[in-house]
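Here we start with a single chain on its own, the form predicted alone, put down as structure tokens.
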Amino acid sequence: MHTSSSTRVILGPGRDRSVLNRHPWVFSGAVARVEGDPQAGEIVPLQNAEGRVMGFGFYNPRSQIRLRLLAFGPDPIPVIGDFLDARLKAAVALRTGFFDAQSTAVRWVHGEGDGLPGLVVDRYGPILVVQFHTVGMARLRSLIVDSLRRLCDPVAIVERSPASKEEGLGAVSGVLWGTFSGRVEILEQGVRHWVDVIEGQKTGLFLDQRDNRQRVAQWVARGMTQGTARHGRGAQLLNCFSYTGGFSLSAALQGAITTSVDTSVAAQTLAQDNFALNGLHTADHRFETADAFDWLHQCRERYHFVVLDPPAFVKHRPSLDKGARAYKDINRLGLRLLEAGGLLLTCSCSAHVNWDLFQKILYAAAREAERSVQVLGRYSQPIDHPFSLYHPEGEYLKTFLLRVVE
């Protein structure tokens, strides 16, 4: 990982504001030209256009974000193995504060927002997955593992590295050390979960909506929608994109009926062995394996409660537009099935929908599903998330509680 004296990334005049304002990322069109031979992953000097040394980071040349800066200054990195060991356990440290036995599920290192550009690290019990975006932190994938194994003590830990065309890395899915196969049982809040690190989305399970799921619950035993006030009864709550069933879990614990809308068979297998693992009859709720647009199409119920947690419909800036109509007519077909007094929990996990963009949706939504409707929440996502001040590319979970009036 070590770099030669001669090898440097040159900024053009002016190109070096965003790097002063601790922003982690250069992009190609900052650069003004390339001293040495650089690999791709490689950790190089950056230095502005009068010569001074600005940081050091990531170089991947066929990347738009040419440079990812793992730290600020004139101080080069001296041993990258000791740097690692530092961040790793400064990000772990911060987790363990905040959580207890009553979750052993938990990000314990989100990339930009722990300072380790390109990595991701969660905790399923004994078990953790680890994925890698960068070519660079790929190329210390052995590194990574060692630390983590000093700092964790895992059982074993596995990869879920998804493929990334733009860093020249392809889809990795696999152990990476000690012996683990099928699932793994972990605990959310008290809540009993399966997680199937091996084969389920990402690295498992989405753990950013923990908070959320359990607002959920909440809101659930509170009887906050006048519907179920109303008829004095439990709430109906439909959870459309529901994977393994964690928001349909959480409300049937305090008593919802619920439906859950997915296009995977192996997903709602697991929700409904989820269901039994808490001592819930699955016979007692719903377990559509369908497409969401298609089955909120067809539906004519109504419900009191409705979860939207879909897939990033927005993965790069020259899909925003189509991205923005697939949020809008899930949501206006969503709104269309609530009863007045009904919630709609709401969510977008891409980057390039901000949160004025998500509320403008949302309101271009109500207004076709003709429903007056009240912001009740805004929400981002939980603590073992964080995202730099300096970085706020890092904020990607924007989550609204809307209610209908009428």
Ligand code: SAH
Contents of the next structure:
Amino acid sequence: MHTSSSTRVILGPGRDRSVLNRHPWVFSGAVARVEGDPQAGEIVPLQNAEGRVMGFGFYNPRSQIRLRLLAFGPDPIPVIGDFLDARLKAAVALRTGFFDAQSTAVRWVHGEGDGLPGLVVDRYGPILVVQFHTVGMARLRSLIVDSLRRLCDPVAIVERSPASKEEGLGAVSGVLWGTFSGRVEILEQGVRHWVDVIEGQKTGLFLDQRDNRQRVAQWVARGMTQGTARHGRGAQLLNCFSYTGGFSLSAALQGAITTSVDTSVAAQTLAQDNFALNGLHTADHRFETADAFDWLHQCRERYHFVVLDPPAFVKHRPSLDKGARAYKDINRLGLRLLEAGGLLLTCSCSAHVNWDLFQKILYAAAREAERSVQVLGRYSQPIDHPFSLYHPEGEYLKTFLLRVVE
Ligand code: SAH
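To test you: the structure above is the form predicted alone. What is the structure of the form predicted in complex with ligand SAH?
Let us now look at the entire complex, which starts with that chain.
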């Protein structure tokens, strides 16, 4: 991990503005040259064209993001283990006090938002799940495991790192430390969930939807909207891209009759187990293993509430147009299925789709659906998914709560 004193990345003339603005990414186009042949993932100093040291970050020769800065300014990171310890401690301290015994699953580390670019740590009760999104963080695996063990004495630490072509990383999945197999049970605002941290999607549960699931529950409980005949008990809720049934579960516990649509058989099985775990009768609810686009197209029912929480349709900028059309299609179809007075909670987790674009997409969907629509709320990601003001790309989750007037 030691860098020889001659190793450095040097910016082109006038290319230091974004670093001065504390943006943590240095793109390849800004780099004039690299001295000393650093390894992928090594921590190296960054200099501007005048030779001033601007910061220190993870170097990756194959990524467009050539450097991910961990620290700004001229002072080197003396001991990387101590540095990681301090950042991890600060990240955990931020969450302390926001979560009680009713919520035992929390995102502990959210990458750049916690000053730890490329690292995600989710806590599911006694189990920690980590993701290394960059070569730099992956190289620090054992230091991070040591630090996490000191922080909370977990039963096991599981790795669920996704593959990244850009970074040159393959997917890594398995128990990193301790012993664990099967599912872990957690509580989310009092609702019980099985989480499959070994085989499930991402780290097992979409923790970023915690607040939105509670919002849906509250709307169902309070009787949705004045113009809707069905309140609370008996409200019909359609949840598309339902994964392990999170939104359906929160609504069903307030008396809604739910339909959950997802392509994943494993997710539908877990969704039904989650209903049973909370004392709900699965026979009173529908679980459809189907493509949500097809399902929405052929649906002839009407609903009081529709939830649309698809996977990111725009993963890379070139797919922006295609992804935007997909968002428009599901939202048009979703709006068409709503009773007058009904609600649509609709999300985009594509970082490339900003608030303005998402609102325009929803406008186009409402026009095509020929519905008159009010915006009741706009919500971003929860407190355990912070983003840095200097790194606006970190704000990825956009949610609108819409009401169909007629
Ligand atoms: N709302 C969920 C998270 C959704 S993640 C929650 O609260 O936990 C996105 C989900 O969409 C995944 O479960 C994935 O299996 C599903 N999915 C992806 N493409 C799909 C499609 N075309 N039709 C239906 N489901 C799809």
